[in-house]
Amino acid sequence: MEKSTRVNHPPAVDLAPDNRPLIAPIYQSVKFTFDDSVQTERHLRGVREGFFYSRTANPTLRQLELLLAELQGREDCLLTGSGVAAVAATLLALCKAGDHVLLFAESYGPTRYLVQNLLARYGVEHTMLSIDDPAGIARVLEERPTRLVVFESPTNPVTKIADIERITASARRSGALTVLDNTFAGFHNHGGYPLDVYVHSLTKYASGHGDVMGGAIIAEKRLIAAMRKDVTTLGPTLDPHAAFLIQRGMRTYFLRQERQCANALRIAGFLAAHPQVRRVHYPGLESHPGHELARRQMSDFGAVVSFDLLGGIAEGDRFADALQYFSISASIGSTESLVMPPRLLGGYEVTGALRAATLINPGTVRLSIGIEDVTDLIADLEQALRAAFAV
């Protein structure tokens, strides 16, 4: 074999049966293949297991997509590059023209967007509630044939409490489809409630440090087989070196959300009672208005934190400019804490009632709570609270 030749085939180097590596190996590989064609197209029929091409199946992110349905207590998981293509993809491949989705105010932005708009092109019509509209919800599933009910919780940034109950409820009794991104929750959560799809952005708590990006939809088998191909062929694929990535930030996920959360509730209790905080966004304090709900629903209350200051926008950016341990940047879930000062939380085209429903005002600020020492913490967010003003 000429040299040319031997880099473009090289020795193989296969394990005996009986060796394994203890971490399974990122398959970095776009391309699969059988020993011949006969078997190859007995693969592509769906006769026999395997992977051919990577942006429809691959052994790297197989693994992971089966360990989160498994975490969310469903069948099946795809894989995408972002949440928000995970977002997209199952409004997509679920809706058709003429169909009718209910959505909220307490939405995340890109979520609101791609239904008001990119859906709305394609003859999709939708209504907006506040997601604290539980008779609302009802009468609108009542008289308007829907197909997605598509709704988180907590809710971002204000981590107001859905009732999961009363929703799937609603939805399963109109014949309704029900999309929650399980985002804030995570994976240990909310899976014993009838719901039908279950999306989240892995950039979150299932990396945890900030550095790859990535999406799950989650159902049951049924759901995802019907959904396949219209995901696959949209190309919203996750990269192996990412799925390999996220897998290894899921080894500490449990370890992660139990520090995290802790912190979040000795924050939350420390802002309730300083005397520059106007209000506390925590569904674990007892005067959140979900705090009973939330205890029914999840395991924890969650790791952001976000609440109201007495000031408006200047005062919020004098506070996130003095904190040492806090960075202003977007995203949550990382080992390392963040904060969203007002002027960038967004949300600003939601106008009307639904505005006031959303909670945002000029002073509100959101953080995300690490997994550093919560006296570090608490004394870097007491010394920019003096800062703010000290004006």
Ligand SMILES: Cc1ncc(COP(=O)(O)O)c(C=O)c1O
The other form holds:
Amino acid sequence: MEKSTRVNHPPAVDLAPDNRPLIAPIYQSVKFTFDDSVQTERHLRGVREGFFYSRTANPTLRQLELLLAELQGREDCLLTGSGVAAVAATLLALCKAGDHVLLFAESYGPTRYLVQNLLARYGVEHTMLSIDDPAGIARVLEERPTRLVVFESPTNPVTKIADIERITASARRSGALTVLDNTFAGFHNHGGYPLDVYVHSLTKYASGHGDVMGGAIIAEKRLIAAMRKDVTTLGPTLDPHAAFLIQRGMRTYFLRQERQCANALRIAGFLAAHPQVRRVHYPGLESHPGHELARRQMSDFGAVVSFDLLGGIAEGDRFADALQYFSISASIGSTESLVMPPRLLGGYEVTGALRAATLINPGTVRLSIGIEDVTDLIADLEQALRAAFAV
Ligand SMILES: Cc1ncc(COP(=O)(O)O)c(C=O)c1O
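In place of the form predicted alone, output the structure of the form predicted in complex with the named molecule.
Below is the entire complex, every chain and molecule, led by the chain shown above.
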């Protein structure tokens, strides 16, 4: 063999069946091969399982898909390259022209954009309500044949709690499918409700370390099978190396959740007692309007704490700029704490009667709580609140 051939056919290193790596290797291979074309064709016809091309299936991704499906309490999962890709692919795979989608003013901005702009261009209609309006939800679903109800709980950024039992009951009666973006609550929550599809941004608590993006669509096998061809042909594939990093992040998922939620509860209590804070949005507080619902629906209250400063944009800027341990940053779910001051919080594109339902005002701040020592975080918040009102 000439050397130029050799470098393209390097020596194989095969492990004996009784000598396995403890951590599964990264299958950083786009292509997989069978020994002959007959077996390849059998695979392509769906007669034989296996892997052929990584846009449609890859063993590293499959391991993560099986893990996430099991954690969420469903049969199957499709991974995507980001959380919004999971939302977009779900919407595109489940809707056709003439369908009607019910969505909410409190939903994540890009999800609203996808329904109101992208799906609208393809002839999908929608109604937008507040997640606080279960009677309105029931009425719309009774009056109008609806394909999807797309919602979140807790909502971003003010942590409203959706009444999942009421929403799923109304949807089931009318034949609509429910899609819950479960990113804020996590895989360990909401699995017991009869929801049809869960979507997650893996960029947040799954990866946990702010160094990789990913998304997941989780549902029963039948529904995932119906979506698979559309989703894989749209092509939002997750890279195997990213899947490996997310899988590694998942090893500490429960430890991080436990610490982050405990820190969040302590911080919410501190803020609620602070004279410069008008209102705290955290479902773990008894004063939160969704507290009882959250207790019923969730095993914890999440790690996002929002609050309204007594001041406005200027105080919010001074507060965020003075913080030492909270970085001004998008996203949530990292091990380090993050802050979004009022100047940077979205939601302003919701206009008209539903604007008030977002509860976002010029003093609203969002905190994503990390795993640092909570006494350091509280001391940092205390000095930053002093700095915000020092002039
Ligand atoms: C609730 C929710 N869903 C989806 C996404 C999108 O995830 P990604 O940034 O991984 O695309 C986000 C991101 O902030 C989010 O907060």
